[in-house]
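We begin with a single chain expressed as structure tokens, specifically the form predicted on its own.
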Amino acid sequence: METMENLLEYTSVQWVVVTAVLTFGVAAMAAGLVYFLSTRDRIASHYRLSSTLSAVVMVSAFLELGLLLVNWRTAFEFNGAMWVSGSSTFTNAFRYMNWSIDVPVLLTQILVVFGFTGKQFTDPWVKFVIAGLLMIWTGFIGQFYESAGIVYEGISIAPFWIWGIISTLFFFYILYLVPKVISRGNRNLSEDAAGMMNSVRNLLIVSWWLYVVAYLMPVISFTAWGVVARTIIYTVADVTSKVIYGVMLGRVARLRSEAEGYIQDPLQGQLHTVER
């Protein structure tokens, strides 16, 4: 089943805006990768995995958005007036495969920054991974039916809603679990670090809701401008939930490191424990 992008025609402005937005996403992930690798040594070793995982997310998202950009540029041809579908098909499947990596990693970062170990780590981690993957994969199935019933007469859109609702149930479960985990972890943080973790929680909730809006775009606006809007929403969600999210978690790790007596040697660029 074709997604809405392949069933519409685009003006030069619309095509260029989508191209530019995807290019911005690629550049943001590249910049994020450089940032996380260059600031990794500012964090104590037992929290440093969070920055490493952020770098993994940047590589994964960079490749995904790069493939989407190439896919968008090759899937349409200019007929002299409009950009129309060409010999290849545009697909959002790259996004879902990328999320299969990024969602478990992003949620794992919360546990790393809190310094959870043993059962305190494994119990929420298993729930995060299972719920996250089921949320993504059921949504992936549903997106194949996004044009059904809207474009093709006699074909019901029911599968789009059924799989979307199933995916949303797992989404709600994660949104229930994340604040619970953060509330428990905040008990051992300073006021500044706990406040930043609450901001991380709020950012995650808001940015993840953007993905829901983007998923529903075929229902909201099955138009070329709807495709433009969906690309912008997806990209804003990607940058906020991956780059900004990672920066904020890095700040929490830095605050925890400093509270435990770690400082960075300006000459050697390494962290040392300060005797108190």
The other form holds:
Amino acid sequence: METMENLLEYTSVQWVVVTAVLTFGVAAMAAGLVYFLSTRDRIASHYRLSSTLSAVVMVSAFLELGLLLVNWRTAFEFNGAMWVSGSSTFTNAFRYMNWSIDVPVLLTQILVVFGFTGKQFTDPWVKFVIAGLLMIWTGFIGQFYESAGIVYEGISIAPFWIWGIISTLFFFYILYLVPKVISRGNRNLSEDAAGMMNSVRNLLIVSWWLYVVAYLMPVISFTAWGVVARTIIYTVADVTSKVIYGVMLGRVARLRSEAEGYIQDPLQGQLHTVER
Ligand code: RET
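Please could you give me the other form, the form predicted together with retinal, since above is the form predicted on its own?
Following is the full complex, with the preceding chain placed first.
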């Protein structure tokens, strides 16, 4: 069983574009980490866990993407004309292990920003975590079969589709649950904050679908440019679903904190009043 990347050869341009895009992803996670940690105290303490969770997502993605970049750089060798498979294997499977941390955490953040407690928190939380992990792990199995049938005649690609479809069922359940939870939580939010939560919902729906497109890439285009496109799609999905999503949830947390009378630095607030 081989994944698409190892069965193709790359021009220098293709190899460099993938390297550059992966590097951008790593840098975006590092930048996000600094942002989330440095803006944490703008948020009232009971919503602050949201920033911490964003930081957790950044660290895990930074490590995973950093390793993937090293993996890409060492898996291929330049033969004077093309970058060809070398002594180690490149695999996107690492991504799935990163999602096993990030997907539950990203979904938990919604519940934290809404300030849910008790059953209101644990009920959707358990559903999010279980559905999220099953979605990822079934897809994890399926992606090992992405080249079967296409490259090896006589080997069935059926498991790629079957596991992919099972994974999609869990995905649909999440896509049903997220809007439901958000519309319930929005009842306690100001118009501004609720509007932002609706944007968070839309961003989540669009950006999560990109991972499905990346899964399907061997079927869409089993070419070196398909590999380049897959890297770009993954990176756009990562930056939107982790960094931009976190920034937007942070904004909701800040709006809620301010509405509840929270001042970031009380002393500074006083000085400001005195000056006036
Ligand atoms: C797979 C397999 C094919 C079917 C479906 C999938 C969905 C993956 C998703 C991943 C989201 C990942 C996120 C990571 C953030 O860190 C597993 C590709 C439906 C939705 C948000």
